[in-house]
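In structure tokens, one chain follows: the form predicted alone.
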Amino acid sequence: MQASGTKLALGIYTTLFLVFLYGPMVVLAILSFQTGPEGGPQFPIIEWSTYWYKHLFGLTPPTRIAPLPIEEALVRSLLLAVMTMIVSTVLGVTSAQAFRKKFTGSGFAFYLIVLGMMVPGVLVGLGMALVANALGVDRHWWGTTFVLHVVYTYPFAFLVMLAILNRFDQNVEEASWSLGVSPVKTFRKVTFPLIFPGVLSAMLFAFTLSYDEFSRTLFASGRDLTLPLAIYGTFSVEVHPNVFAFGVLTTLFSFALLGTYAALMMLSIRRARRVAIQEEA
């Protein structure tokens, strides 16, 4: 009896934080199907319409709401966010790779790395812009804030693959090097196959991570804006539901990259089984 008052008090609450965590989305995507021109963030709905999503393409005739100043801000946004995933990545793997055995200095690295991602995001962007000023170095989004980027996203990959490569069988790359196997090939051959969902995670988090940062991006960018700061921009000043249009957007964006991650996760469980039963074979 008691057992199952337990579960439901945790199916509750559960429920509870499901609603609390997905209720704003919910709203969000209803608002952005309301009437334009002049229609504001209301609910009810008086009257449904498709035409924030048209506004935001450019497809509406022109009115006094101009359209969100986006399109240069979301490639600015895409181009760093698989730039930092691409060297966050790397280092994560050959990082991880390098502390499977222990080294003089290792605990001390270890903190230094996983520090990037425990400091405050105002105070490392507000300390970029200060050393960038004094060293007389411009701010840009591939630059400063890119390093500021990597320095962030890198913990985590780091992380990721560090307990990938903690629970991975030693035994295959010593077979493979009995058998007169180069380092450089056992890992390009074995090891890298062998924990690339470990890699898919890492790379998923460095993008993500990047592809929405605010604080670390805020001191660091210049002139040049990123898509989470145009957008602060837009609806400091004022809220229309074209912002709504494009939460509902960027949301389907974002379920389109879990469900490609997701794909290629079983693709590669698929081939490392298949490659686990020829070896039994």
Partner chain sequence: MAMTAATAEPVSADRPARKMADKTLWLLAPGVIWMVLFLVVPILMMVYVSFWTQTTFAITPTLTIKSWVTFFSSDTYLSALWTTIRIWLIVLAATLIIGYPAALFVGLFVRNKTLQTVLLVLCVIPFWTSFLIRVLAWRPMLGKEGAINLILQGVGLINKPIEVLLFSELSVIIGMTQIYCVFMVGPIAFMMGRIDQSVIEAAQDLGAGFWRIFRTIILPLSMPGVVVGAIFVSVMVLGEFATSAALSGRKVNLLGNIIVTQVGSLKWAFAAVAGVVLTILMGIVVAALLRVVDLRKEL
Contents of the next structure:
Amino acid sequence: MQASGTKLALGIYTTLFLVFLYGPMVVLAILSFQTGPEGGPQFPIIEWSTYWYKHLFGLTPPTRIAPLPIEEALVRSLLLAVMTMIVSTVLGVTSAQAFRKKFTGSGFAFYLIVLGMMVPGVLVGLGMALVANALGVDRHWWGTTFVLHVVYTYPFAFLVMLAILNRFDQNVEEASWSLGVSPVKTFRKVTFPLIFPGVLSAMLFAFTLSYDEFSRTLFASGRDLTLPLAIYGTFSVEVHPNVFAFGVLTTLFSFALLGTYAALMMLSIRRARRVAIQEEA
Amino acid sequence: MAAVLQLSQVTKAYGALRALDGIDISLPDNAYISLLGPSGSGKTILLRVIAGFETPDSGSVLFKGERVEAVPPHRRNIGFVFQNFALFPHLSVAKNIAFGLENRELNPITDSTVVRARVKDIVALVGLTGLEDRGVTQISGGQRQRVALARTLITEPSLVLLDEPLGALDANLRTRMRAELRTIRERCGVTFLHVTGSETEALAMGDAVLVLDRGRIAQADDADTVYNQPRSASVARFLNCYNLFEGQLSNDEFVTSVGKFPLQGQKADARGQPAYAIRYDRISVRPLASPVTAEEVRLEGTFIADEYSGAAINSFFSLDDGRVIEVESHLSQAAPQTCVPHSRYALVWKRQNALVYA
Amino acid sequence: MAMTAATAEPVSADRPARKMADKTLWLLAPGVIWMVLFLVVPILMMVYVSFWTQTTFAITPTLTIKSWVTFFSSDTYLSALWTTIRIWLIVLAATLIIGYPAALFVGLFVRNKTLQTVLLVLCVIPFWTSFLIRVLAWRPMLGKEGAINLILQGVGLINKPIEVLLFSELSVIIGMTQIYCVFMVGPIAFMMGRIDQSVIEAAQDLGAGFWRIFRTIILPLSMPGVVVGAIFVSVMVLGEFATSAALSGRKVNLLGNIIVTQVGSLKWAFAAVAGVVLTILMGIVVAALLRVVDLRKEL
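Mind sharing the form predicted in complex with the partner chain? What's above is the form predicted alone.
Every chain and every other molecule in the complex is listed next, the one we just looked at coming first.
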């Protein structure tokens, strides 16, 4: 597009848009360095301090402000995310593999899977709680919550894998078969290494979505809280800057995860490019 | 000669389309066979059925005397070279070549010194020495072709299927690879079934040529016979060196819309429309006034243009009904008639040179 | 040359063909079964339970439409339904109005592929922060002593803090708009990126001004992106309850909030009714949006 005046205006607008997207997080990060325990979650900053970060880890003398119940919740959330990641990636890869052949009812199966990411968490969560009640099954984060997380993340993994396999040259697999290599070994030695970047993306999707999942978790988990539930618990009570400090830390954790993903991705691309000289079996 | 592969009454349909319509072939051991067919004739599907990637709807496939329709591809020991080569992009040249040996289900070779020695031999055979550690994305098209071939040959298949193996190469390289493919095959002593849409390639490479037309084998002969005596009008058409006239046979004459062609007793039985075929290089161009002998056929046409192709000139004439006739004059023979555009000339050929299908 | 026809009795090959279909079935079965058991069954259960009898602390599987009658004769529930629809429409419009120009810039005006990717990644990065933290981050922004009031006072635009910014319907709308905007920007920018630049250049050569090009080329071609974005935003906003819980100070009750409070007081049948109403509402919205553009043709 030429119109440079329009372009400039839209450029400025987009900058403002990004400020709109990032503004609250920046403010939150600033306020997390509020002094404590008397400093509240608002401006002005009375004094810069890392008090609330220490408070998170229980490094401050006890006050009336209870520390966030995050330690166990964090472990649970991580475990849940890993379980969800593994199962939904496996399901995603296998179903996407099935969709490489045309079959009757493929449209139905496709929409059934994609429905999982479209139906709001409240509804599935409520439905699951009702089913559990009717069957007399206890609700646990590792049971009812876990299956719902997979319902949510598996469609993402499936779509990612579908996109990857659509671009995959089937001849490469057939070439391997014609060399006498069994389909199972072909998948291990040829297909999987080639779709690995996709699998990695699917895993990243599943992990982050599950780690942050909240509305499904709310109804489907029992007494033991996951991390998002712990944060949700602070909504109804007075918010202190320790929640903000926690927000900053989780964000950093997510970026670390993202960084790991990027590094792995880079590595797998470079490995593919640099060939397998030192990989001599 | 023992047959390495026998297909009988193989059919395969996709919905209403009969991609393979009763294929009967028998491939001899240790031979170079070309399979010529225009696009859509079913040639790739035929190869995929032989390799086991597709299952025939009916008919039998015998490989080395055994029925293999239900045998999965990896237990058939039939090599396949893809048009796009389908190399393993994540492996080096050497690893690509060693892949089958190391990973095959039956009798894999785990001793890396043996593998290395075998790779070295085959790399030398196909002329890739020095490139073993390159990635397959870092080599040229011709080299990729050789890797694809080496990767297949190292597993010592009894039959190698090549699906338009030269299609992805440029014209220069294609001619060179033709000779090399033949040499490599002779040294390995296996049967190559080479699928191509190019009649020159099919004729040049094959000890025998199979012509596939709409899911059926239209002709199976040696190259010379296919070229000189195409069994049907459609085979003649694929060869791209025959002028074809449709019409009717009646009392030693072939009646077409541009005139009646007297015959000399020749007639080949064939399915499909009756047709009269005369090869491009069997026609001579003469001034209108020149005399015609008793055994010659004469037709008049208006000269349009000609095309110089090194050893020959191809001239195009339009007949009275608008149809275009092609004449090929070899420059090694007498200097051809120089034609003036928009002028009329006599096109003359010997009766016995024409082929008649009715 | 042995080119004779081989003879062997023809064989029916349906056994291997069925084997291939089996493989597809086995690959597909786990996922489909999972979805049926843990997605379809719960939703059906919700519909079923909405017809159960609600007593003070329990539900019994005696079928009745009492809960439905209660729902549609209660001002609380009906107003929650209207609030949900109102907030959904406002947020949908807001994300479209705010997101479209940004998508236009990123998808069409930025020609440098790297810069385009960087901008898109910048839009997506906030998603790697917890959703709840992002919602919570609006509190210090919008509060009476929040950043916006401080800045506006500092500039001198106002001399008294605007109180309506936080714990109001406005704060819920602002929060949702910011959080869901990206789902509108992404699909639109994607469709914009697919517009052939030469078409626009040709129009410019013919003397068409920006607005004319926008109306006749860009807008129609970006419509599928708008619809996809609208589906994303609608589905998410309609199922919302956390943003209103965090930013409205219990003043805004969406259907989602109704479900949460009903479940909290063990009124399962009422919750189920609200859930079914929400499901129907969502089904209508998505079906209507899919009517506008045939997605399968566009993608």
